[in-house]
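In C-alpha cells, the next block holds one chain alone, the form predicted alone.
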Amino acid sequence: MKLYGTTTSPFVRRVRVVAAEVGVEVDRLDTATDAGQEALREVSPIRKVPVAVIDGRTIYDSRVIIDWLVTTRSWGGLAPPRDRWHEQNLVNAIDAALDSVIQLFYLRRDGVAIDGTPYADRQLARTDAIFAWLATQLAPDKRSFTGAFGLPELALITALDWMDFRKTYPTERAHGVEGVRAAWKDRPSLASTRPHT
C-alpha cells in the first residue's frame, strides 16, 4: 500500500498501526516536503493526509482506509467490533476532542494569539468532557472500551500521543483514560510508529 502522510499525522499513525496489525505492508510517501504535498495535490483534491493507493484503488480519510483494510484482510491482531455503533461512537468522540486541540495547534502555528480567548476555553472544556465521558465507557480492567485492543483504543492512543507530542493539550487532565495507553504502549505496532523529532 502506497500511504501519503506524515509520520506525526495521529490518522496517518492510525493507518500505519492497522496495516501492521493485518500485515500489509506500508510504502510511505512523505507529504512534509514540498514535492510531498505536490504529490499529494495529485492524488486527492481534498488535500488532507492520510490517502492510501491500494489494490487499484485511491482511498481518503484514515476511517475508510481502514475499513477497507479490515474488511480486504481481516482484522489481524485488532479485536473486530463486539457492538459497532457504540464503538463508532467511542472513535467519534476522540476525533471531536482531536478536531479541537489539532485546531488550536494550527492556529498557534500561525501566529495567531488563541490562548485565553473564549474560543481556546471552550475547545479545551470540550476535550476535557469528552475525556471524562470516555473515561465512563471503559471496560472494568480500565485498560480497554472492549476487553481487547481495537480500534477505539488505537483512536484514544494515537490522539493521546500526538497531544504529547505536539504539547497541545496537558493529557494528564485525561487521568480517567490513560490506563489505555499505559496498558498497550509496548505493542509493536504502536511503538514503531510513535511519533518523535
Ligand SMILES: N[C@@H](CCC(=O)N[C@@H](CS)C(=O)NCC(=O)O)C(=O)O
Contents of the next structure:
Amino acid sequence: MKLYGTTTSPFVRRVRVVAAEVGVEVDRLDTATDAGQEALREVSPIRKVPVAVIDGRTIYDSRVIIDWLVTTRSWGGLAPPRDRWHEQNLVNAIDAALDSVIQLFYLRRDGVAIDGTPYADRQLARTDAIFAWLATQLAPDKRSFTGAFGLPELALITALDWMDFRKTYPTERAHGVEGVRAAWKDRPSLASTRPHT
Ligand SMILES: N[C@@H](CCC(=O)N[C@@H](CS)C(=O)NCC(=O)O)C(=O)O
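Form predicted alone done, so how does the form predicted together with this ligand look?
Starting with the chain above, the whole complex follows.
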C-alpha cells in the first residue's frame, strides 16, 4: 500500500498500525516536504493525510482506509468489533476530542492568539468531557473498552500520544483512560509508530 502521510499525524499512525496488524506492507510518501504536499494535492482535493493507494484504488480518510484493510485482509491481530455501533460512538467521541485539539494546534502554529478565548475554552471543555465519558465506558480492568485491542483502543492511544507529542492538551486531565495507553504501549505496531519529527 502506498500511504501519503507524515510520522506525526495520529490518523496516519492508525493506518500504519492497522496495516502492521493485518500484514500489509506500507510504502510511505512523506507529505511533510513541499514535494510531498504537491504529490498529495495531485491525489486528493481534501489535502489531508492519510491517503492510501491500494489494490488499484485511491482512498481518503483513515476510517475508510482502515475499513478497506480489515474488509479485504481481515482483522489480523486486532479485535473485531462486538458492537459496531457502540464502538463507532467511542471512535467518534475520540475523534471529536482530537479534532478540537488539532484545530487549536493549527491556529497557534499560524500565530493566531487563540489561548484563553471562548473558542479555545470550548474546545478544551469538550475534550475534558469526552475523556471523562470515555472513562465510564472502560471494561472493569480499565485496560480497554472491549476487553482487547481494537479500533477504539487504537484511536484513544494515538490521540493521547499525539497530544503529548505536540503538548496541545495536558493528558494528565485524561487520567481516567490512562490505563488503556499503559496496557498496550509495548505492542510492536504501536511502539514502532510513535510520533516523531
Ligand atoms: N478525518 C480525517 C482527518 C485527517 C486529518 O485531520 N489529517 C490532518 C493531519 S493529522 C491533516 O492532514 N491536516 C491538514 C490540514 O488540515 O490542512 C481522517 O481520519 O483521515
